[in-house]
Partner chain sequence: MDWEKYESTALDSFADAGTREELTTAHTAALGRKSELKTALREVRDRRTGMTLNAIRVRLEEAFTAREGELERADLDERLSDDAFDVTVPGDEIPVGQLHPTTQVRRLIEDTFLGLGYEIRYDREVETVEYNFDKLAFEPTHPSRSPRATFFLDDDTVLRTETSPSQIHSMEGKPPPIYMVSIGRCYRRDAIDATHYPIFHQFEGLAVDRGLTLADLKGTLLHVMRALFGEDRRVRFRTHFFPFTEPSMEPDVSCGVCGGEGCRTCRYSGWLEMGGSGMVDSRVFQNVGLDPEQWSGFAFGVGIERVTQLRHGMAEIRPLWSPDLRALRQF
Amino acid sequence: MRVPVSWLRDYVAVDMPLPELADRLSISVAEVEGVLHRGVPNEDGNLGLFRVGRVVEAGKHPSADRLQLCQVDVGEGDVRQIVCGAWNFGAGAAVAVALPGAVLPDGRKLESTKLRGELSNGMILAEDEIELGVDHAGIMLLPDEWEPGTPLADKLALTEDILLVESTGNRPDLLSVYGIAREVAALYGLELAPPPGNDPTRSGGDKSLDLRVDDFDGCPRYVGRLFCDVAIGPSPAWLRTRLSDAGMRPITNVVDVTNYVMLALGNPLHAFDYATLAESRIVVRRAKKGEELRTLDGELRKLDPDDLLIADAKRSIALAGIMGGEETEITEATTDVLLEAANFDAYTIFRTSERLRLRTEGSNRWEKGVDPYLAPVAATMATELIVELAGARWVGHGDVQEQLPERTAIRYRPERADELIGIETSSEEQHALLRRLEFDVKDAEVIAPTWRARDVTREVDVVEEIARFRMDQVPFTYPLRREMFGRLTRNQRFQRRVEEFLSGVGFSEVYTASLVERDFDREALRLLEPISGELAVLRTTLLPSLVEAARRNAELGNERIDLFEIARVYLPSGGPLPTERIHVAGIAQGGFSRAKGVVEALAEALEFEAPFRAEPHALFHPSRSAATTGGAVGELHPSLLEGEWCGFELFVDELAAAAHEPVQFREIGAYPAVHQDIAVVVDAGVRAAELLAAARKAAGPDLREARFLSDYRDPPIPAGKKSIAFSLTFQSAERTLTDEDAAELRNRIVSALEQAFEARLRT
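Now give the single chain's structure, the form predicted on its own.
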């Protein structure tokens, strides 16, 4: 929610420093993500150089067909000559002028200058040049009654501070400027202005409206108001600016009023072209089987019987609370307008919005739950503005409703608040704080206001209201543990050991997003409505995210970049939901041996076997990658990151299944070991892991360790062959092995390799 501070001041006196206000709101109400500053710099008298001007003369520039030469009165007695490139005005127009020396929002400082030989002593402004909107099609036309020389800042919000408020899902009342103002008034003990708007006198009689609600569960209340002689046109500059500052695009005066009231009060409105309604009737009902509606975005929507609709006597005309229909939209030809100020069931709107994947500012508020008592207040505010801004006559009113919900009464004990918050607050002070929030306090009961009916239903919810005021005084202490339930599963314990090991060997843990722009697996689950193009696919692997994290660290000049992550991946299952698995992945500076060494050390520390076999991987160098227990290791492909990098990615549950738990210890041998190295020449396609496995099988338990040393393929090794060297450690648990014993074991290994792989001992 973007909250312009000048708009907030319409309802409550905001005199405190904005950083202080942002902090108080963040602690007690909703997070304020920042304060955005918009508009003309307000320094060194700069605002005084922006004035209302009156064009006295306007004609074609003598040396440029596309430029207009203007004489403009800016209240100085003598007129100023200004060259302008726009042609949407002429003599007599009231315009916005920046004088020489003025600094624009983009930092440009204006100077008197010659354009194609003619002096331009100022600048006639378009609204986007002073950040009052986005229009640059022509210059900004001001009301004719504004006097030349009037400081523009007296008429328009040339500067604005905008609070960026992120409210929680259970507080729909905070999705309005008035709702935020109510909280500011309560926090600071200030006076809150009454809700905006006053009904004008009805003009032209009291026309009866045909409003029918067939489903009060979906629509507890429907308020309709009819306006005649409506002049559709652009909204005044102040309204367009406020909508733009709040993040909405101005359209026309009537549509802008509905959006303005929604932002001000939190109750979405809709306007229909009354002449397009069959039999001048409004019916709120569920959709019929097979019914369709073309909405304002041009899409033909296939409806479901659970969808709540606004219809006339013949067909559906709007998706209730979500979007209007094309056939009844407000156009320049509209003269009669039916204003809708209703209340819709939260779950009904949410279900339709989700099914159609159609989210709007209105549906966002309805699905969180709008106060049903707010509809007539919103109708009153909109009525006043439509009459004022569109020259309309208000001629009809209707309010159809069933029994609206009673205010919730909650049994409340002030001492319970002291117990839960941890600090003492007198019952009198608690009651005073609740009254500032417009709760009623009667004896042992607290009655919540209608706009808090959904989130304040229990005693503990009322306690939370008191806690919000005392949050900055609550001491930072750990809670007292009285009992402890549950325990970690075997796999959870194993995962923690993996984290501790990698941290212990110098890796830093990172957290990256589960949603990515693309994935190596073409079957990866893609979101139907992604948040953005970069967050569209549920990832099936962690390594690409770690590559990006390493790249950012390298670009910032960080050194010793060793990163790991343990997180879920989402594998295609063939169904609507993916299969979730927990992976551990790491990336480090160094070659293949670095990654292999980390995984080997992890296997040794956690007691699982980790044999390696050559196997290609999309991210790794084609000849420097291997598969192992639970995943793969390798040297990163050089095209991905500059320098030498390596990585690994393993399936944690598979590692846990392979681990020996509980650990079984072997007695350290009391007899000395004999160490020997051998090298054999084999075909290039034979894997080192296969040779090691055959050696262990041939030698039996007296071969305590067999370790790979090297892979050599240069001359004098013949083409198509390679020399694999091993380090062998022989040790017996029963006696000291002699050289003859070691020679026999060595010969058994060589013989086994010759038979299985046609290996030749290299001397």
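Because the structure is predicted, anything quoted here is derived from the model rather than measured. Each form is matched to the other, and the largest set of C-alpha atoms that superpose within 1.5 Å is called the rigid core. Positions refer to the first chain, counted from 1. What changes on going to the form predicted together with its partner chain:
With the core held fixed, I717 shows a CA shift of 2 Å or greater between the two forms. For L18, the Cα coordinates differ by under 2 angstroms between the two forms after the core has been superposed.
Once the cores line up, the CA of R687 ends up 2 angstroms or more apart between the two forms.
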Contents of the next structure:
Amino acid sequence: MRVPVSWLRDYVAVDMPLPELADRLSISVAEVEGVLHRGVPNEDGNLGLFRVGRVVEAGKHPSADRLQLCQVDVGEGDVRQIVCGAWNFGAGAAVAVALPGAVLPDGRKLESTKLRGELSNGMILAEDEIELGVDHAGIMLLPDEWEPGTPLADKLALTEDILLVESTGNRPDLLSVYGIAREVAALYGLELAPPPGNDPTRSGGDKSLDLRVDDFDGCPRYVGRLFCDVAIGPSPAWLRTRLSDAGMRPITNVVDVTNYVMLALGNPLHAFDYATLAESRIVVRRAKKGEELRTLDGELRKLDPDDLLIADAKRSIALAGIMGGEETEITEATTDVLLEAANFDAYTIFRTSERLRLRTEGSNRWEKGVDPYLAPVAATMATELIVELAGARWVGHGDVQEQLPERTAIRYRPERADELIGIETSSEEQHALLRRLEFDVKDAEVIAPTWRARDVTREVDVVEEIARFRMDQVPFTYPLRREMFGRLTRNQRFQRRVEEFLSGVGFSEVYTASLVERDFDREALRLLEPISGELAVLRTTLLPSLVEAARRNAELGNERIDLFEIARVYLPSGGPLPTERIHVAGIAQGGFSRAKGVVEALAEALEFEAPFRAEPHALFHPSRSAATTGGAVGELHPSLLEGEWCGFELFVDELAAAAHEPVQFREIGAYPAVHQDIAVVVDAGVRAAELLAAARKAAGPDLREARFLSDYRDPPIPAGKKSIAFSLTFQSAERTLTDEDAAELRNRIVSALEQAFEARLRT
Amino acid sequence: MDWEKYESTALDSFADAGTREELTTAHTAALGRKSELKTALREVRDRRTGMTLNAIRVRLEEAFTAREGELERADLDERLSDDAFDVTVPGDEIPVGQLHPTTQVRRLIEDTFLGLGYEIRYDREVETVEYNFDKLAFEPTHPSRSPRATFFLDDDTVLRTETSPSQIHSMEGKPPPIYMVSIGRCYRRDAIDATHYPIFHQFEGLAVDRGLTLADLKGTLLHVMRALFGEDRRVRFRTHFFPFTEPSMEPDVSCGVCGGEGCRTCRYSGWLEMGGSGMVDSRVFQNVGLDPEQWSGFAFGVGIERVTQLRHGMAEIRPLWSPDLRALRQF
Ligand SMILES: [Zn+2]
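Take the protein just shown as the form predicted on its own and give its structure as the form predicted together with its partner chain.
Next comes the full complex, and the chain you just saw is listed first.
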């Protein structure tokens, strides 16, 4: 909310420096996001150089057709000659004059000058030149009764400071200037003016109003006031300026009054053209099925039976609390006005505003819960202004209400505040503070004022009132601990090691969106209302996002594109919530063996077994794709990315579960090892892993290690065959192996391979 | 014969030898078959003199061998020397990867809280409305419940809008005391711009114990903010409103760019908003079956991307969600 400081001063004597006020409000009330300045600079007596002037004489400039030569009385005895380019005035007009030396809002400093040979000793101002409005059609005409020479600042808000206050959803009372004034008064111990507005006397009879509330849940209270002989027209300058300083556009006097009172007190109002109401009746009810309403913004709204409406005897005329209807709108021709000062239920307004995606200044206040006792106060303030500004007669009043909520007493122990806040505040001080906020305090009970009744219902809510006023004095302490349990879980430690391993072997970690355009899994969860097609589905796999990340880097011309990500995937579970798992995935430049090498090294570093078997995968090359512990490894399908790429995706918890931790130490053995290499020729379809497994089985424990060396398929190896070479390490735990022992082990391996795979030893 | 002098003269002659030839000559003179020492050793008849002379011989032989090694090394160095060798040519290229800045900050946060004796939690991101809103005492009219603010999967399921559901999970999981911090992705229906992305990370702390106070919350967050931003930072709290805390406050940390004087980064206020915090609301305690008269607690939530941006001087959030290696390799 934008709070003009001059308006705030109507209710409380603000004389502290504004930055200090802004800080204290921020800490104890609501954040002040900034202080704006509007209008002419208020320093070095600048304001005194702006005066009311009376044009004594006006005529054409002798040597310029477009200019007027004016003699203006600015209260100095002698008149001043001023050259002016506007023609919307003549002799006798009251105008706003800036004298030489005056500084305008844009920083321009006026000087006496000669214009086409004639002295111009000042400037007659248009609205926009001093930021009172946006009008530049002509100069600003002032009321005739203003005395020449009067400082303009006495009559108009030439200068204004505006606090930008961002209040929280629990404080609808702070969406009003008066509400903020109340807090300022409490903060500084200042006096708060009584709520603005006094009912004028009713003139011209006491018409009874036909006000019917069918739904007190939605509308606990409806105050209606009728005005006749209303002269619709523009508002006076002070009102237009205040509205625009507060961020609202001035419209016409009656509408401006409803907005002004809303900003002043926080109770939104509405005005109907009374002549348009069928049978002069107001009915507050829920919408009927299929009912429609054209709102002020020209939209035809389809209504729902949950929506609360204002209707007349025949049709709906307003969307209660949110927006009026087009057909009953105030126009230039309106003479009779029905003012609505009601109270609407927060949730009802919220639901309709939400469903129609229609948020207004009114709905914004209602949905936070407006004080039901505020409606008559707002009606009074508006009545006084309508009578004063639109020459209207107030002729009718009605107030329909259900039993309004009782103010409930809250049991309050001042020591509870000390326990929760961690600083002592005497009960006298607490009570004094609460009273300044207009709480009723007696003995062990406090009663919140009606405008805080929704927000303050429990003892702890009262504690908060104390806490926010003492916030800066609360010390910085630590909890006293009796139990300690801070540590990473096994899986958390494992995840850190995965991160470290992959970054250590040259992979760059990326974060990609968990939401994707589409997923391989047709059952993947989809958002009801995504913000875009690209962020619509919860991914069940990370790799496609990494393919995109790699593609992007390739397009950018980056080199050595090895990327990994650790993030959740969301697997449809059949139940209401998906199964979430933390996956690690990587993409790298290179073929199948690069990715496999990374995963094998990961397995070796983190001590888990990773057997591989061929298994197809949607993203991988049809035959260069394998399943392994916790996931899959493969060469990227060549249709996906240009060049040779590979990737892997593994379920971290499954790796952690497979990991041997802590590692169990194995004795190295005291007897020397014998190394031998062999190569066998087998059918090309035989898997290297099967050969190694068979070799291990045949040789028994004395084969300490069997390591794959090469796969050779060129001549002289016949087509359809391949030569697989491996290195063998024999070592016994009991004795030194002789050459004969080694030859014997080797022969056992060779004959086992011959039998199982028709392998032929290559010599 | 003055054998002491003999020895020192011999040692000097080895040291003075600048080439292998000179050293050989010196060796022959001091230790050769015809040298005075060898001759004396052959002729000696008493045991004591014999031992003394032999010790001198051993020491001289050692000194000779050491000097011989030095000269050999000097010869080798001479042959190896190459003035044209360029040490400024870059070394072998060792692949260097890196953890994402978000991960680095995540770990810093985790380590800070581990130091304070907190547990670390990673909880689910797809949540029920019950855990994301209801049990956290969100009013039915709270704007976050709107599908304009929150991603819904169906009427009862959302992408968590903050890490706060972890508060409920942890309090339902075990009896107090609880000191935990939950870290992970959250989702809000924000349009993508320089400082917003619909996916972001948060850390959420919760402490539940006997006698915890708002002052304890202030102290804890001061410690954490200083761990994240530096020991010279100040922290202030502004009153605020959150459904699940009462009283509620927003912590601000003093701006590191201007030192609190006011600058563009802090929008000329000298303070940077860091998130939300407060004392656990008694409604939340009741929702998990804890007695608010017996237990008190505090909670706070802070955006990790914001911390990362401030630590690393990043004006925009975009680089944190970009795969561009030119950005990532800076970390
Ligand atoms: Zn700053």
